[in-house]
Each structure stands twice: as C-alpha cells, then as structure tokens.
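Presented as structure tokens, the chain that follows is alone, the form predicted on its own.
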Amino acid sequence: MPRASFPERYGPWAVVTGASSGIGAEFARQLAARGLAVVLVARRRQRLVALADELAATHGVAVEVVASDLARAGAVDALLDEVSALDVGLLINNAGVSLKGRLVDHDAAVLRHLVELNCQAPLALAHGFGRRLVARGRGGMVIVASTGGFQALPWSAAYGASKGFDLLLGEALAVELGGDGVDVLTLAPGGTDTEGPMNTGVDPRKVPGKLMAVGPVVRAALAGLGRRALVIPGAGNRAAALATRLVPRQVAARAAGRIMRRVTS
C-alpha cells in the first residue's frame, strides 16, 4: 500500500493499548511515522508521557496518554468514553500479559488477569471498536496472537490457551468485517525482545532461535495490513508454526511443553 494511502485508510487516530513498552511501543513509532495521531493506552502513565513526548518532537503528531488498567472492570468502556471524540480509523488491540510455570502453583486471582486481560479486553475492544469502524466504512484493526497460540502450550497453559483465542478471533474478525472495509490482522510473532519474556523468568539463550527485535515484527504487521488476515514474523516461526499442523496435537503439545521447561529452568 502506498504511504499516502494509509493515513487515508487508517487515520486520522490510532489507538495504540500496551502502548508504554516492547510491541505497543514500536506500534506508536512507527505509525507515527507514518503520519497518525496516537492514542497511547497502558498503566504506566510516566513512560506513555515519555513516549509522548518523543513522538510529537520527532513526528510532529498529535498524541494522547490514557494511563489505564484494562483489565480492571469498566475500563474498556471508559476508553471508549475518552476517545469518542476522536476519529479513530485503527486499534492495534495488544495489551497483554504472560505467565510462565505450572497452572497449579498460580494463584487463581493471577489466572483471572490474565484472562480479563489477554481475552475479555480485546474481545470489549474488538466490539466496541468494531462497531465504529464499520459505521465509518473504512479502518482496521491488528489482534497481537502469538504462536504460542497454536498448540497447548505446558507450563504456559493459560498464556498459550488467551493466545489461542485472541487468534481465532482475529481470524473470524477478518471474513465478519471485510465486507465493510474493514481490515482485520491477527499477527503472531514468536520469541520476540521484550520486557515479557524476561519479566516471567524466560533464559534468552535457552530460546530457540534468536529473539527477534520488535522493530521488524511491527513492520511485517504494516505491511500485511489489508493484504491478509494473518501475519507471524520470521521464517522459522513461519515454520514452526506450519509444523503444529502435520502432527498430532498431543506430540505439539508435548514438543512445546519440552521448549518451555528448557527456557524457564
């Protein structure tokens, strides 16, 4: 797609959540750079104001801070509230949190977190800015997946089950809401370098692979926007991804269950 085309299609405002670090991050930058207005929407509120800051002295766009817990009840429809003023042509829906280590031995408020937050806010999002979008004619939106989400995933079962459904959403969204213009991606990146991994205890040298920098797993998210309805980043993921679909699901599962023992050990 064009340059000139994309704040066409998608702007004049994006809503950017997990916005203060690692893939939300490099989402505002980069649709920053491409002429948009930002929304930027985490908890942290000291590093969205950062952030910020740098995106209007470096691009020149207009940026809003909506520091915000969505996983906290009411949150999602307070967003929606603050930004009905704005002319919102695309969410990057990417708020998220993992969770390393035996279902068991997490304490149940933990696992409901992570379910408001990794399925029950996206889903809101999805609805509520669906909805706009389609009344609109024309938008889109990105669901942030994992490839985690494409086989059971031991001693990240919750983690790996929220990814599993924020990909069949995504992928549902895409033939929903096509017909409307509106584009919807789901992207699945792998072992990426962020604050995520290292925060629930994953060793980076015991990943497979390399951890692949945000900066190009945003780019390919861009790039497949309005092309195709599902992006994973790198080719080895690529594969991986494809080889969860010629085995039994139990031997997936219990390939993937070896990977995650070997990285948090």
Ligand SMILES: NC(=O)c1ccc[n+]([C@@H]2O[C@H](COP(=O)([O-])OP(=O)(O)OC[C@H]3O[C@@H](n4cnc5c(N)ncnc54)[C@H](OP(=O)(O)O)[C@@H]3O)[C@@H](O)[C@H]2O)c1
Given for the second form:
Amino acid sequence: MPRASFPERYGPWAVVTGASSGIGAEFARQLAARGLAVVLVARRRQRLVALADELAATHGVAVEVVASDLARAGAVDALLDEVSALDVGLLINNAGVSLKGRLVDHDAAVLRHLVELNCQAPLALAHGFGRRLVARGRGGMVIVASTGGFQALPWSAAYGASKGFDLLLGEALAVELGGDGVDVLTLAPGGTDTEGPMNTGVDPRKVPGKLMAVGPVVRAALAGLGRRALVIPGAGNRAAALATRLVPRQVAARAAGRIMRRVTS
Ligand SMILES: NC(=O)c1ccc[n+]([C@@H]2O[C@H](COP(=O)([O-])OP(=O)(O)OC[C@H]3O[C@@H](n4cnc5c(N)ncnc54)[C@H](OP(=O)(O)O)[C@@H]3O)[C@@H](O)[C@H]2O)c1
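Switch from the form predicted on its own to the form predicted together with the named molecule and give that structure.
Let us now look at the entire complex, which starts with that chain.
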C-alpha cells in the first residue's frame, strides 16, 4: 500500500507554538507549503496576523491566530479550548526562551518563567494534544529541545536543564505513543540564526561553526517525522552531541561551559 501523504498523516490542522519568529515561523511556512492549515500561537499578535496573511496568500491554506502567553497559568487549557473544534493532527511544541549568565545572578522570577515556558507549557501541551491525537489514532508531535540539553550547560544552566527535560520528554513519548499511531519527533537544533540567541546576548561571530539557517533545520525535522525519534540538524552538531556521550559528564559540562562563556562575553 502506498505511504499516506504528509497532509493525510498529519493534517488537516497543525498547531505551531512560538510561530511569531525564528524556527516556529519557519515551521508554519513549511507546513503551509505542504498543504496543512495552521494555528499560529505566540504573544505578538501583529506578527502572527502578518504571517497568517502571508501563508493564506502564498499557499491558500486556512490559518488561525491565537495570541497567548503560554507561560501563564491556564494558557494551555485556554488554547486547547480555543482549537477544540479543529481537527488537529500535528503539534509543533516550539515556543521557548533562553537565558545566559550565572544562575545566581538571575532573579528567581526569571528562572520560574523559563521553567513555565520551556518545561511546564510543553508538558501540558503534549498531554492535552497527545490525548486528542491518541483518540483519533493518527498524527504527530514535534518537541523542540536543543543540543544544549545533551549535557550540563554552565552559564546557561537553567536553559540547558530545561532543554534536557524537553529532550527526555520527547524521546519517552516517541516510545509511549508509537503504538497509537502518533509519531513523536524530538528536534535538537544547535546554534540557529534567529532572534532567540541574539536577544540573550550571544555573539554569533563567537559561535563554533556557523549558525544554521531556519530552513534546513525545519526541513530536517519534517523529513524525519514518522521515520526517526530524534533529529539533530547539521553534521557538526551531530558530532558534538555524540562526543558528549564519549567523555565523562563533567568533562562535557566543562567544555560546554567554556563555549557558553566565549559566546556571551
Ligand atoms: N536559535 C537557536 O540557536 C536554538 C537552538 C536550539 C534550540 N532552540 C529552540 O528553538 C525554539 C524556538 O526558538 P527560536 O530560536 O526560534 O527563538 P525566537 O525567534 O526567539 O522564537 C521564540 C518564539 O517563542 C515565542 N514565545 C516566547 N515567549 C513566549 C510565551 N511566553 N508565550 C508564547 N510564546 C512565546 C516567541 O513569540 P512571542 O515573543 O511573540 O511570544 C517566538 O515566536 C525554542 O524552544 C529554543 O529553545 C533554538
């Protein structure tokens, strides 16, 4: 029997969190190009509306905008309610924030916000949409982690730990939901050319190798969905991730810390 098409497997609707910029906006563009209707979620409504107009004009797909602060209590439940009438076949669990510098120098509220957005929200989204996908017996979920989650990340300790959480969550769900027809892919990008790293003081000239463009990062993820549980875009990033498994954990942590210090100072 021929393999079902991408829209048959993951359509008709996809929900993309963090769709107002960077990797999330690119997911929305590539999914619309593959014929999926998309729900765009982030805080900056103007940007989402502009992207919605672009996608409708370029690809002729239906687009819904949900302006939401996913770090707020109740936001995920409100989103689940808002899209309850749509037949969602794919969740792109992408919204996230990074944070550089020594943990003890940050306010407790900033650290709490990071955990709410990078851990609590993806968990609640995976749970809420996961139940619906299992009930319909077909669909997919992408969880955006980071190569920063493969080892401790000094000078970005909370971010690295949050991405380790996303990584392990995604890899576990790939096993748990595989028998239910739901493909779960964890995407672990390395440095990628978006607003994210720049907003937290990363100097792109000091990043080892080159920041990847969002296009190939998202293409690699969508090509891997349904075929693999983990995608690390870029040969250099894959080699670095493998290296963390070959040395003692503290050696990996110190090496990652040296890189973080260099790119942020
Ligand atoms: N760029 C990299 O080097 C890199 C590497 C590895 C992993 N990642 C991961 O990739 C994902 C996307 O990051 P990016 O690089 O594309 O960064 P980005 O351009 O800053 O995008 C982050 C997205 O998350 C949204 N967001 C932030 N806070 C939010 C909140 N409270 N509620 C709802 N949405 C919120 C932002 O929209 P609003 O501001 O409009 O809300 C934006 O759409 C993140 O999970 C990040 O950890 C990035």
